[in-house]
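One chain comes next, on its own, written out as structure tokens in the form predicted on its own.
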Amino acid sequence: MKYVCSSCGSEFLKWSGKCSSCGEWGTLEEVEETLSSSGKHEPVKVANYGELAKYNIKSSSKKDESHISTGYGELDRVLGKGFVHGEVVLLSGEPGVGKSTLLMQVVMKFCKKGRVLYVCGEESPAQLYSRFDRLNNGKDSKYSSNFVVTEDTVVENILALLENEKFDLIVVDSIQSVSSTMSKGYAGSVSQVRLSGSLFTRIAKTKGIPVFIVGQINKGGDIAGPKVLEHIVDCVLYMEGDQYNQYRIVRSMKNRFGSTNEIGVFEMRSNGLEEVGNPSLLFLESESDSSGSAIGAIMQGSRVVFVEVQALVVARESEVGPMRRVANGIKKPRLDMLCAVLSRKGGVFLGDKDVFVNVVGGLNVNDPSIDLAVCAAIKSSVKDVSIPKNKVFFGEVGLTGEIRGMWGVESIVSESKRAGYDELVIGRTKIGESAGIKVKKMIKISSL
């Protein structure tokens, strides 16, 4: 008998109200590790083996056998050209962000070329059909016979169905709603999520069927259940967005068959999610010349995205209380660091001012190349001088005040020129002459 934390997966011999590893309260769950009670043991036999070369998928005579398209180019980009046979994908996100809607649209596209099994554990088949009818605009689809639904949430029963019937894609919505008879825990517990995820992964690998699993998140924003669930799957996707923003960002946290730097952009409409094929100018909202606004360029995998960074610097009326540093779209420690560099090296003292920074459009940026645009927006707000909207900033700011060049500057230059910008401010990097756009190299943050 042991207790496992549902937040971080740490194991303990006795129960306590607080997990000593992650500090969460009320997350320790009892797990009973039971062995088979049949008393029969399978005889030991030599494992099957074979040379690696015979498993080469690309040598198959079938066309495009290595990757299977989802029907959406944005999702294929994040997955790495689409599904791989036997791949297990875990999709997570905030409640109501559109996970089930995205999967329904993928299934509707996939039914045109294959048979799909949809395990609806969180809603009834009637509710599932209601969404299908809404996304299909009330039209009858001739491929609806390929859309197979089961409301059985026992994993062993589902695996028995897969042994008797042939499917080309499996969707489990969600992993917290299914359970296995080999565990005594309740559905959604640590032991059930771990065991159910392992069983679906094994059937995907043995039969070569792609499996899409929906994973709910906990109050901390992480995927609910043990961390081992993220380890055993091949790809972990996270869907970002909120009810006040019509755009949804799908990014990869783990991908064994592709890059984790790519993002997919979708727009939520009344008839479902529409993919945005060219989001480079999507997150630019304001066109007026006002202080505290700067345009930054970031690389998201192989694509260039321009974002508007807004900053508001307010002088404090009282010295009581700590200084406020509010960051939306970038990490707060990064904003604290940039404010310190500007105060010490940039000629802009922020020790007696509150600083608010926001990336317009709801995009969360982890790329340090946004640093220069953040510093430019803050300095613009302090000086109350507007920055021309035809100027783009691209560069990382160091602790010594230097501006470092980033990879992909050639793509930034070409995309900036195509988007109609006149000037590009970058860090110290090697780049040739570019006709049609002025490239200004900046070494120190003091010259901003």
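Values in this document were obtained by computation on a predicted structure and should not be read as measured data. Positions refer to the first chain, counted from 1. The term rigid core refers to the most C-alpha atoms you can superpose between the two forms while keeping them within 1.5 Å. Compared with the form predicted in complex with thymidine-5'-diphosphate (TYD):
After superposition on the rigid core, displacement of the C-alpha of Val425 between these two forms stays below 2 Å. Superposition on the rigid core between these two forms places the CA atom of Gly26 2 Å or more away from its counterpart.
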Contents of the next structure:
Amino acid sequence: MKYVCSSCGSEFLKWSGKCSSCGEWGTLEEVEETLSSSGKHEPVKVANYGELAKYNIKSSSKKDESHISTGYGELDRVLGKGFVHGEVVLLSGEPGVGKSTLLMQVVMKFCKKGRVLYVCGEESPAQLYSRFDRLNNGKDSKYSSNFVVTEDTVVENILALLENEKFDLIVVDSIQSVSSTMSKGYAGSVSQVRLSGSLFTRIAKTKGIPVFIVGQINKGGDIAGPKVLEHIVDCVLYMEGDQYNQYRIVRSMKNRFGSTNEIGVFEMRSNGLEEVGNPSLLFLESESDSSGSAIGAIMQGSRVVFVEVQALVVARESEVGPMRRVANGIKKPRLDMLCAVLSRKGGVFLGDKDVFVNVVGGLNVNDPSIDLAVCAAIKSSVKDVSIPKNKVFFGEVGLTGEIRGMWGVESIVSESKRAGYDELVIGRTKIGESAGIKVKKMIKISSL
Ligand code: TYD
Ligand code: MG
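Any chance you could show the form predicted in complex with thymidine-5'-diphosphate (TYD) after that form predicted on its own?
Below is the whole assembly, all chains and molecules, this chain first.
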């Protein structure tokens, strides 16, 4: 018997009100340790083994290990050329972001090639059908007989079904709605999510069936239930976007079969998600040249994306109360740091001012190369001088006020040229002059 924190996944032998690892209150849940996934001791037998060379994919005649396309280039890019046999993909995101829609679209394409089992624990099959109908524009589909649905949310029953029938893809929507009879607790509790997750993973590995699992996220943005789910699956995808914006970004946080950092961009339409082929200019909105706005270039995987950063700096009305630093689209600690660097090293004193920063278009940027654009926007707001719209910023700002050239600068230069910008401000890099665009190297934040 042990206790697991539903917020951070830490394990304890004794229960307490507060998790001593992440500091959350009331998150420790009792978890039963099962010795094997079948719940009983299995007799000892000699483990299977074989030489590594036997497992060479390229030489093996079966093309089992090759990548299977999802039918959507944007999703394939995030997964790494598609998914492979036996891969377990966890798709998480806030409620209503479009996880079920995306998976249904994938299933509708996959049905032409193979048989799919869709475990609908969140919705009734009738609701599922109405979405199917909507995505199909009311037309009856000829390949729907491969689309098999079950309402059963008991994992053992689903596994028994998989013993009897052959499926080529399994979708579990969602892991919080299924439960196993071998564990105590309601569906969605830490022990149920852990156990159900590992049972589905085991079936994926032993039978070679790819499994897509939907995971709900809690208010903190973590996958609800234990982090351990992230450890056992092969790929963790995160779908983001907000209600007021039609764009949805699928990002990989972990990927055993491809690179992370790649993004796939979709647009939510009235009849489903549509791929956005070239997202580089998607997140630029305002045409006006008012002060407090700067264009930044960031690398998202192998792709360059231009974003507009807006800043508003206002003098504080009174000296009491906390200073406000509001960051939308970048992390708040990053904004605090950039404000401090600007105050001390950039000649822009912000100690008596409130600062608000927003990345237009709903994109969440973790890439530090946006720093220079954030600083430029803040300074532009303070001085009330607008920045020309044909200028792009790219660079990470360090604590001493230095601007570092970042990896990927060659692509930034060529992509900026292609997008029609005239001037690129970057940090210290080895890159030389480039025809067609003015490349300005900035070494210190004070020269901004
Ligand atoms: P859904 O896939 O149910 O979200 P999740 O599974 O992540 O909770 O998506 C629901 C939202 O998507 C809902 O607000 C309606 C919208 N939507 C469209 O705009 N167009 C569509 O074609 C579909 C199916 C949904
Ligand atoms: Mg859903």
